[in-house]
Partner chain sequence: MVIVEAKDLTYTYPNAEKPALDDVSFEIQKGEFVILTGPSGCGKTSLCRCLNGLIPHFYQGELKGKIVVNGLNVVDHPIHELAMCVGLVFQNPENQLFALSVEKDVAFGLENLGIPRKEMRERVNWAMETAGIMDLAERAPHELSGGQQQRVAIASIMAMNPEILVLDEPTSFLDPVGAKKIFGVISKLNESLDVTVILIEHRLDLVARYANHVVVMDAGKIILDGEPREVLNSEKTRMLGVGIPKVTRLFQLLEEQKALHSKKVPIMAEEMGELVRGALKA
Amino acid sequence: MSVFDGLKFRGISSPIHMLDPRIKFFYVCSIFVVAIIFFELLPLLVLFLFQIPFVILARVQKEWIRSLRGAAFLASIIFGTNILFRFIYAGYTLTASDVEYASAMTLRFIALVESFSIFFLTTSPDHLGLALEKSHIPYEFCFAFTTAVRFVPVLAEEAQTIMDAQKARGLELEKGNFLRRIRNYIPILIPLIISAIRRSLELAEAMEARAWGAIEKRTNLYTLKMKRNDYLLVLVSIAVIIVGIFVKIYVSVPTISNLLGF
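Isolated chain model, in the form predicted alone, this chain only:
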């Protein structure tokens, strides 16, 4: 469940937290575009290292590392799947280039998780909802999205609590074959689903008590204003896209296996 730590906002005073959420989302999109267009390991490694200063400036290193640690299981699946298909497609032979390609696909996933983790760790759900409203998205959709962002880490923590409680009662989750392990998680899922339904009913009652939706024109406590650092991040994001496209079109990126002579 530690992967969901990367979706939980941390209220820290830092230059990254003070940036406009719209600009931070544009930065995430730029990282996404560059990560998608490359299949080589070296540029994806540069893209991964490029984001580390943002993590340090935001002072969310521990939470960021936990989110990457939680994504390690999915990353291992991506690596194993690519290795398997490359092995079968090449006629049951495995070369260094196949391993490098699988590593690049895995690093692409990690770089994307890294960028979205920075975004959610440094962006308040209130500011995120306001940014969506300013983008002319209906408030109902904004509210549903921000509510989901708030409750996903909460439900993840509750699931971990239920698992610990069931283990203390003698439930063995890691023993048995695959089907047996799936059945072992039924005592986890049922309390979690009941808790989620209870939370949704409480939220609905709270919304009705506050006359949610009675007034069409809403006012907000916060306002979003572009500052100097926001314009700087826009320039950095545009530069990342331009450099990425330029390298992709005009530069022959070497592979690590070629550099090492394999």
Second form
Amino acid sequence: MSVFDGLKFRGISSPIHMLDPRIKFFYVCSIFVVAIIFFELLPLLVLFLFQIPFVILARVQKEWIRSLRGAAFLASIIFGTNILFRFIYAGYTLTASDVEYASAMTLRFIALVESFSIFFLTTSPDHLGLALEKSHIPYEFCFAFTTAVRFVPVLAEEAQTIMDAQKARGLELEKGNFLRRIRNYIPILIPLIISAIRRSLELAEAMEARAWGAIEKRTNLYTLKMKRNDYLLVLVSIAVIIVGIFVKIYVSVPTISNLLGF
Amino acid sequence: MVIVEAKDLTYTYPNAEKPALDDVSFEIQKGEFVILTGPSGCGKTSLCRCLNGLIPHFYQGELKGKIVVNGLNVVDHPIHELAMCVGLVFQNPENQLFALSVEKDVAFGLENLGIPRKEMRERVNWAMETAGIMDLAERAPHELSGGQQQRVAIASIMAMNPEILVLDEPTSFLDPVGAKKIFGVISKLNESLDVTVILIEHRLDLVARYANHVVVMDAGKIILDGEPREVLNSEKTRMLGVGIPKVTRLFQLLEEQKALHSKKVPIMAEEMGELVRGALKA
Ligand SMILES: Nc1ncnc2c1ncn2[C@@H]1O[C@H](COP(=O)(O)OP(=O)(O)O)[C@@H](O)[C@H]1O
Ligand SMILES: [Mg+2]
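Could you please show the structure of the form predicted in complex with the partner chain, as a counterpart to the form predicted alone just displayed?
Okay, now the whole complex, with that chain kicking things off.
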């Protein structure tokens, strides 16, 4: 759960929150491109550090750290498997460069998580839905997306209530072996599903009552308008890609173990 | 002017044995405040659904007879067209809000109708002002209390500027304070904008004062239909188990014992107070 907690939007206002979500997504893509073309630790480290000012500007440090902590488990798996493969591949020995390679792969993952979490932490789902709409994705999908986000807390609360009610009737969730434990959740899932179906029917009725589907071309209360900072971020993202590709082609990147003289 | 007219309306849900509405006929005048009441399962919700076309367009089933709303024959017009003149507010406030902020939700109907942004902004602000939720504009629905959510639902319907506002037990999920606020908003709309209100409600103690027309249903039929004092004072209404105002019941008991008498049956506490004061003086 903690990974998702680290991605949950909180409505505060900052220069990063004000940015056009499409541009922020472009920025995420630029980080993505640069992250996957490098296999060396140094540029990935630079990429990781490069994003920290954004986090501070957006005032989401706490959530950002939480998202990194949530990613720690996957990161350690990536590190572990990389080390293991290198170890076996090299005939059961391990050099500093192997460790560095594994670290680079891990850091690549972390830099990606970092950019995604900046995106999701600073983009309200409403604006994200709007950005989807403006990207010519059919309105039905955008609506389904924002409505799903809207009902996440509602369903979570309902699941908790059902769980408490079933526990009060003597259901023991933590009892038995693995399969048994999964079976224990059935008395929670069934009421949850039934209630979700009823809820969706009521929602459909309410949508009809608000003239859903009246005309082809609906309007929107909000608009997305590119402002100065948006153009700035476009420039930054393009610069990131260009610098990344330039370094990749023309500069031979030293490894850190070389720099340190191993 | 008649704004809603039903004639011999009979409706059966798909696969149902019994009709939910059984030969129902009534008329509602423009600007009236109508209270529709009756025991649970008597067909009140089904009647609401007929008013904006959910029945028969959404629910299918078999509809006989005629229902005309604001000059439109419900059977011949799609729901979104009817939605512009009949606004329906549902029982559960949670399940009629879709967006992630209050103002976006209030705008939802207008967006569907393709209203230009500038006009939309004005209507959204007006509706939020009227429902007293201006300060909640940017909040997410799940952060609001049930009463606030229901006011958001009313605002989002009112933004569409309907002639008729239909509310299906809008306060059954709310505490008395939240309920009172809702009734305040509704009666304001009825009085100052001449919106026709059709309110389904059990707490007649709280709402009888606003009504100028009461309809009582039972088992899919209309049992009583008329002037509030007459309907609420009727033996039939009480026998159905409809929760008539306590002061009306008290008046009936006192009148039986010849302790109190009045031509005007009290339906509000203030009226009863006056009657008792008068009797004590005499
Ligand atoms: N969606 C439905 N499908 C089938 N039958 C329904 C449906 N909704 C209500 N009914 C039936 O129609 C009758 C009237 O219900 P309803 O209009 O909800 O009454 P009320 O709102 O007065 O409680 C009941 O017998 C109920 O079981
Ligand atoms: Mg009902």
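Being a predicted model, the structure only gives us computed values, none of them experimental. Numbering follows the first chain given and starts at 1. Whichever C-alpha set is largest while still superposing within 1.5 Å between the two forms counts as the rigid core.
Would you pick which one of 215, 192, 85, 40 lies where the chain hinges as its rigid parts rotate between these two forms? Per the C-alpha fit change, the hinge is 215.
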